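For reference, the chain that follows is the form predicted on its own, supplied as structure tokens.
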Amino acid sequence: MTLATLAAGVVQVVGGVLGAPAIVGLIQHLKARLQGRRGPSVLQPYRELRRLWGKSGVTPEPHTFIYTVAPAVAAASTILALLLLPIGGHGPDWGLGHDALVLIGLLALARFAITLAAWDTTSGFALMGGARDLMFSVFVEGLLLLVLVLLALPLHSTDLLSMSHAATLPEVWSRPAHWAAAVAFCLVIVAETGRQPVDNPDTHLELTMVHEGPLLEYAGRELAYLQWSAAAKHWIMLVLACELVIPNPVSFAAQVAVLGGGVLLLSVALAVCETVQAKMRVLRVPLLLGSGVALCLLGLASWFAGGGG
């Protein structure tokens, strides 16, 4: 293993499990300065997850023991996701490999044991933001396979670490299906971290919320867990979009210093979107991801019509 890697897998450990909270942070954080307002610090985060992990957990009647493993399963399937992601083009083989499949499979049975959980409880509110996110999930999912298949045309692999690389080639930045899938990126980030406009992480608003939903049953350690996961899946979402969207030099070294500059700027990007656009209608969300799907489309009868490469 080179020094390399395992700074690589260093930055995926320590950067996904102790600094993704930091991310949802600066995104309330710079939001609230951005409406005028104090806000919470950024470091909020980190304190619900200590006064969460201090308190017990709850057991709503019904449930049955899918409400009980949800949590862990939930909390493991993002861990795994962390392990995949590659780090300035690097990263250690934890036995996992670090196919892009893979991880759309991880993020989405994380989504599932939630989901299902909801269903477990058979509570209203739950069930109506479980559903909603299930009805996301269709498109999101689609339309991030579609994104990771138009980056991995350039070395005709889905690899994550061989779709690194291809961000460090000059010639994918002169090709339409490249930007057409950073645009739809855009989207994907938007709709899986559930910021503004598909969902408001902010509010517990029965008849609006989604991704806030399903958690309403929980408490405790198991709420933490899933608070975590969510700030977690910020992480996973940016760092994808620096490794294989936004141009990488060649280096280790200038890659990890473009991932970091990358991040921050993506958190203040999102923190600037949710302050300028408001929540939009649930039923129009399915019609925004689709117009990424179309742009994906495009972008790849573009890549076929110049011949491919």
Contents of the next structure:
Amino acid sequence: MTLATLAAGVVQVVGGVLGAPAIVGLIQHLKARLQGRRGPSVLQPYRELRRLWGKSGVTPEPHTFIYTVAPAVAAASTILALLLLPIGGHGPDWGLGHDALVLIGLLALARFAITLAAWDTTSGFALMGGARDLMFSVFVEGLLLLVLVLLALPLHSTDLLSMSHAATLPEVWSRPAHWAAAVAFCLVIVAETGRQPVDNPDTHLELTMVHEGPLLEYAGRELAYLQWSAAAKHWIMLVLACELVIPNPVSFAAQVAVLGGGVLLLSVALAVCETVQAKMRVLRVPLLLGSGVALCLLGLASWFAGGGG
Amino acid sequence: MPLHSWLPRAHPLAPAHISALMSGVMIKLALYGLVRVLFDWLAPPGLWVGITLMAVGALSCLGGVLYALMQHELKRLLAFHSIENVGIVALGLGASLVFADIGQPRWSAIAFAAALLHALNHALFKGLLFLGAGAFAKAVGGLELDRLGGLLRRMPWTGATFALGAMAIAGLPPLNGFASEWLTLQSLLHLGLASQMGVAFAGALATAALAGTAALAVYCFVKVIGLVLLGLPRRAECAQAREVPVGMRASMVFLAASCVALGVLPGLLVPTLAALGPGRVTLHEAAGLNIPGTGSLPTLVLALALVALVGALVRLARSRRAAPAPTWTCGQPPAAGLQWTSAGFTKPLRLVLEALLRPRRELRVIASSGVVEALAYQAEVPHLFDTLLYGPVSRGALRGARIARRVQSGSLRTYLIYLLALLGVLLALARTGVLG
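Go ahead and give the structure of the form predicted in complex with its partner chain, now that the form predicted on its own is out.
Once more the chain from above appears, this time first in line as the rest of the complex follows.
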């Protein structure tokens, strides 16, 4: 194992498990500043997690073991998804491979567990959010797969490491297919992390919730798992964007610097986007994602117009 | 699709174990015929056959799962899922033909293996789901989704195996449905990377269609598990449901175990299946699926890691005491009548796809002197293939038959005249040399 792989492994675990809540904190903080408020500190999510960790739970009646296991399943599949991510084009082999489709499958498993828990409590608010989340996922997964086709074109592989390597090739700068994938991936980020205009993460009105809805009945450590998973999903999506979409330098150290800067920049972009954009109607979101699909197909056409591989 | 109209009607009428055999074996006979004809007799059948097969497959899997989502009866819903899964198999077979045609024998064999593996997996989890449906029908009588609920507590064995089968058919890791869908998706995605533009577009569109199908299947089975197994019982029979006898349980446990085994060790089977395909390609055997051009799917490690992590996290969370409290429903106690319905859960999608699905709804308000006395509401999602294709065709056929019937008067003399007239016409034609 080379030093770079080892360092990548450390970033995977430390950045993903410990650093992810800071992204959410940063976005919240910046958003408050942009709106002229002082806002909570960047470390607020950590404080909330600590508070939740010390609290006892609440088990709603009725419930079955599915309600109890769901937060653990969501957190476990998110942890495994973290370990598949490339960091600076490297990543230790945890025995899990580095396949993009496996990562999507793990995220789907987390979503399945959370929405099933919503059914288990019979809470109408939870199901409202769950049903919307599943409806979005149909369009998000279709779009995400098209983005992956575009990003896999240069090296003919869905291995995240080689896809990340493809982003270091100098010619990606001049390929419209790559930029189409970049724009479409931005839509995927917004939808998957539940940010405006798709979903409003700061809402306290149950009727408008999407991703928070199924979390309503949870408390204590189980809620801590779910909140951490939501934060870790930000990390996963932003790191994927930086590794696969942003053109990267070749050397490992420079790549890690680009990764850090990219995650920071994208967090700022999300905060700005949330400040200037109102939440859109739930039923219009598929239209937004559909425009991403059209863009991807244009990108594919441009690939062949440019002479292919 | 579009020759599928009989299936959702046939399944609810058959007993559960026959339904299990129907979806497991009978539907596969058609696929066997397809494989024999396309891969044996007509080989190589040409590019357009593969692309057409993929188009039909994509239509079947998207259409099948979309209509499955709109069903409110368990066996009818499962029947639509058979259409979806056969569509996925057809996508794999089509991709295999296309790969063979563009000179990629290795991927052709992989796509072929994916199709066969999915056919086998479908037989397992669909058999399991139909047996489970049969057990529920025996315990509570009637499989209307909106009149079940809470069965996981009453029937833990049936419930747990049914939930496992639902996870498998929804294509979630680490079960067998994920392994074969992963393999199919990989082959479609690599078709999207081909250097021919038309083939690449077909591959990319099929990839997106299959991804959408997988997400829709998750949506559908979240609904099924939620309505059947979780929540409060919506009927007295559900509250007193009894677990089925050991014999029925044993067969379900066996099928569930096979789903897990094939999910964890698909790599032992795939090389054999790939060797059956065109190109006679050999892949090396391992527990997981390690295919060049992918990041590999180490199913065994993935499953073990998931189970271990979930176990550890549950233990950590459970070390705290938890107080029971009723679910918050704005202050009133949770009641069976307040629970969500099948139609309610799928409403967001129905609204988004309104132009495509064309749902029918009818609201009647009976009011007398300004006071609403009664409300009647009816809604359904008509099956468009029935209303727009088979309805007109069968009506046209009946009308044609009515016209043709006029010729048959039933009198012998008329028929003799027909014969003489025909003879005369034939003689005349022979004389003029038309008949040679």
